[in-house]
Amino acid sequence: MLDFFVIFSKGGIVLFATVNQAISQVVNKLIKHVILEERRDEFTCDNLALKYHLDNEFDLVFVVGYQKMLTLSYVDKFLDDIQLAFRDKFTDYDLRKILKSKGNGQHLASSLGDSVSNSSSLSSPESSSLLSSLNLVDFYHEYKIIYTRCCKQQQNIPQPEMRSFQQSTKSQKTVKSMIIQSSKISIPTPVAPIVAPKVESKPESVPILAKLSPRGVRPEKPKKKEAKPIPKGKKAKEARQWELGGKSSDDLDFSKKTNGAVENTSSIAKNIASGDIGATIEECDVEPDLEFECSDEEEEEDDVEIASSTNKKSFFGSLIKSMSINKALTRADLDPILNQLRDHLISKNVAAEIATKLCDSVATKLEGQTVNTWIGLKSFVRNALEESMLRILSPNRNLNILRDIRAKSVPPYVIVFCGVNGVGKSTNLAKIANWLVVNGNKVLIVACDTFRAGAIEQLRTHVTALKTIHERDGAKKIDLYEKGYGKDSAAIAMEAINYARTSGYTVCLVDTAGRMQDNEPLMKQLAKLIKINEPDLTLFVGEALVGNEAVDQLGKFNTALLDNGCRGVTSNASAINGIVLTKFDTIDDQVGAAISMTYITGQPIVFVGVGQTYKDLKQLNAKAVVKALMK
């Protein structure tokens, strides 16, 4: 059974409506979430699963809704049979007319929704005439009848029955016939043994040398390195004694601070680069956008053949011109085109689940609209990818952590660095501290990686450099949280937050362990981190040098932490608010984990990693990205 059936127009009026609940906010959330991305996928909303279809000839959608527990077969053969039924009936309606003679489009919308609460199905008579008296189109009773037959074709499906034991092959099988006789075996006759030639042993006292010898020559035996006296005045080569290397166990572990106990800083020092070490502030920042080598040659080279082709009017190309047909686009026509497209967007790291639903979306988009004939096919198709491209790298949510550290009445801002093992979340939250350090905030880092060894040495020694970086005047700008290893993540996070609130801190970046996405009892530990602390900012940190696995990780990783009740802040749909994409240095044009990122989430990728240094950090051009990726 359909809970409701809308008909609208891209222009957003409402046509035909079958409704016995307020639908309003789903269908604004399938046109947020799902059209206006051009994305695929199945949509949910709450209980509801919605289907659709674009008529790009007309410009129509046409949604239907029902039940997500339910299996309805037949839902995709209705949408087609009522596309055909209302596109023979459109062509007859005038819209200007049909507005002008219902009146206010407000006061049709006010109605029906009052009429939704007194109707309570959608069989009864009342509702039906209802329902016909309000919309724009009368196509109550062919949607009745096309509705009554999809229903019928279910029903008569024959389901497939269980087979009988007396019909299985099993029971075909008796005693007697599992009885092996033994007239049947067959003994195999004995072969006769294969016996080697005997060959003359020779003594084993005789040494390998003499054997390998010609005769009559006694091999001389090896002789013996005398090993040379070491001259009185030189010393023999001594064992490195390394600076912070320690003598005990005891030494070496620095998780454990003692009272009055001063950091060795002078190893720390002597590593950080001379330039980050004289550079002003403004030079650590980070770089605005993030650019591409990419040749330009293949556009310049187009953009001269076209000037070339304007300045040579001639009488051929007018009559050319004239002669130009307006052609309706099949899905025939856009799948050679696509698929040649699909297959370089995998060549260049696109996961090939995600390449495949961006070419399936921009087809339903170009399906049945008009092209000229003589307008070049192949570039009229990758311009409407790279415009879905861009659309899926520009999310409509506007992430601004400034702004909203800024906003934020009670502080600290707390982010927490989530992700799977080796992708760098210390070294990008060392480089995201240095960047907030820059624009004017406190930070407190707070190490809880509790699981991997040398994960708080490793932060105390970014803490360090940074403070040797930035805090030449003496103000106390950035420090770190820890409380050794072994403890509770959650916990050390509640208690970095609180110390972070009474001490004047503005921000809280909260490190955690590397996990794989399969490892269920880690992914409850962050689920649980993230659920008690409620982080302003959930930032997934992935690798840009994954292609497949890009969809494997994000998906079981938002999946994880919605299943254990962690809700993001702005929306429901997605657990993680951000992505950080790290080793973008490395890659040279093969970006698109950045597409398959935020195609999965929705999200914007917040920075993006691009050297060792902590400036070596910039924010995503999503045209660069475009343009590096249809290269």
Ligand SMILES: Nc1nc2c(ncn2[C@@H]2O[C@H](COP(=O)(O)OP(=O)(O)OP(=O)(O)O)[C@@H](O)[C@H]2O)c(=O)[nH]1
Contents of the next structure:
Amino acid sequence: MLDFFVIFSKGGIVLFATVNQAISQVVNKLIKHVILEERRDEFTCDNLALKYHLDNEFDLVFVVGYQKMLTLSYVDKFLDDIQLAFRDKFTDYDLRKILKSKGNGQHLASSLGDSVSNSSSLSSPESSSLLSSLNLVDFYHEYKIIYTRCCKQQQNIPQPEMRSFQQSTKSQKTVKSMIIQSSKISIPTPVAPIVAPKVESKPESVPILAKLSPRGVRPEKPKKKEAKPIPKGKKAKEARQWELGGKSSDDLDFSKKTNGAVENTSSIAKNIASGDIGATIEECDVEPDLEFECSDEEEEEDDVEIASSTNKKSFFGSLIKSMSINKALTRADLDPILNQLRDHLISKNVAAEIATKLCDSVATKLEGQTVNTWIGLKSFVRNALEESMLRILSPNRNLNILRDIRAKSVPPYVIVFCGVNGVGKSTNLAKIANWLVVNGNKVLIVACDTFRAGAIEQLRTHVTALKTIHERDGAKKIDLYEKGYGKDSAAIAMEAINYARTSGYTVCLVDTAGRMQDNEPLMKQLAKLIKINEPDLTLFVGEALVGNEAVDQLGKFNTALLDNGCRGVTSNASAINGIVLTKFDTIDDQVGAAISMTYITGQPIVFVGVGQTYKDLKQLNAKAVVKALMK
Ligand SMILES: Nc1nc2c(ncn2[C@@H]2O[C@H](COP(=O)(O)OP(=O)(O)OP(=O)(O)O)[C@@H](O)[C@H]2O)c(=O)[nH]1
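How about the form predicted in complex with the named molecule, since we already have the form predicted alone?
Now the complete complex, all chains and molecules, led by this one.
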């Protein structure tokens, strides 16, 4: 049973609605969080589930709402049918007349963007009267027929009858049938040096487990390699000496022994410190020559190329060639092109799931559009895709860390860095610390990776290097807070934040241990750290090299944090508030991870790591990313 059904124009004017209650808020939320962001076609708000269809030909939106606990299999069909019926009943001309007669004069072709500003009309008193005036267009009869038909179809779907136990195959099974005859068992031949066990006599039949691991008969273990004799005159290899003193066999907690050892700066940190120190973060152009947009002349040339079917075609040229012009585009027209588009995006490292969703959103925009020329069609598809990707990459909110730090009434501003192992958390934390100090902050780096051997020393090395750069005048600008290994990271972070508060630090950067997204105990630990300390920002650090893995990593990090009680600062739906995308310098134009990561969280890419020096920190240039993806 549907709670409501509403048709409104993209200009924000309600044409038909089946309720007389305040649905404007929930419809506005749908517009803001789903339609404008082109996220998905289903949305829940309070107890309601909402689904929508866009009609690009008439610039209309069809929305149904129903109780989210219901499973209504007919909703998609209902939306399809009602959309067709509406198009059959009214022409574009009719609708223009209806809208104009309402005194609004809103043109049907107003963009969805306009509807944000205009969508206030949905919640304004004026729109309430529109809603209550219901059935601006006379469509109730058709609506009733289609709705009843769809409901009946759902009722008529035969439910499979349950089988009785006697009918099931399980009832035929006997204990005997579970014993496998020895002749039927084939044990895979071992690949490498396992010696086949000697079995003296084979029993007629043995239970499968016994057969697979015969008791008392073990394969011979491969012999240990004997140490090679050292040739005369050569020195034996020495055990590794760790940089900051001690042998590998020593206690790994060197924190007390090496405190303040400025001269021990490691080669990594020297390398990182070798660059200039930028006070501002530049925008990251993926590649300066990734020019996709062509001038009109070039477009015309392309057009001729397409028409004459020459072999030299751009990716887009060959795509568009297969599309029909001079008729309203249907999903069937678009599908082959969208499949190619999807493969192209995947080849650029966009996660498969996200590539599919992106193509769906392009299809939604294009379905029903009519174009007359190849040029028109080409720019239609290109614009739709570019628009979708830019929208994903453009942050929903303006995150200005420097401003937020200044605005915090009780410092410090706390940023937690999390992510899987080895993605560059500590290195990029150090780059961000450098940027913050250059911008006048006093930074406390908090060593909460109490797990990985060497993690604290790595941070200390960075702090030492940054001190050498920034504290030449004797003023204290950066320090490390650490309590050694094996301790509770949440408690260390809390102590550090208190210490920072009393010692005049403006920012705390909390480094956490790398962890795999499936490691539940470690994810719980991270959630505890975040829940107790309520950071201002939780940044997920991810490599730009990841493709499909990005969805899994980010999705599971976010879910684990939410499941363990963490709530995002800006949105309850995301515990992660931003992304640091590292190793961007290593990926050429395979920039798809940027799209995947922002799509999954809806959160901005705050920093991009582009190398191993302190200055290799940039901001994402969304347009450059989109160009690289379109190449
Ligand atoms: N090319 C390149 N290398 C980077 C970048 N950021 C970090 N790295 C390198 O990536 C490697 C791992 O960096 P770490 O900072 O140790 O990574 P981590 O995530 O802290 O590692 P764990 O603590 O083990 O989880 C180091 O060799 C860094 O120099 C980057 O933006 N570009």
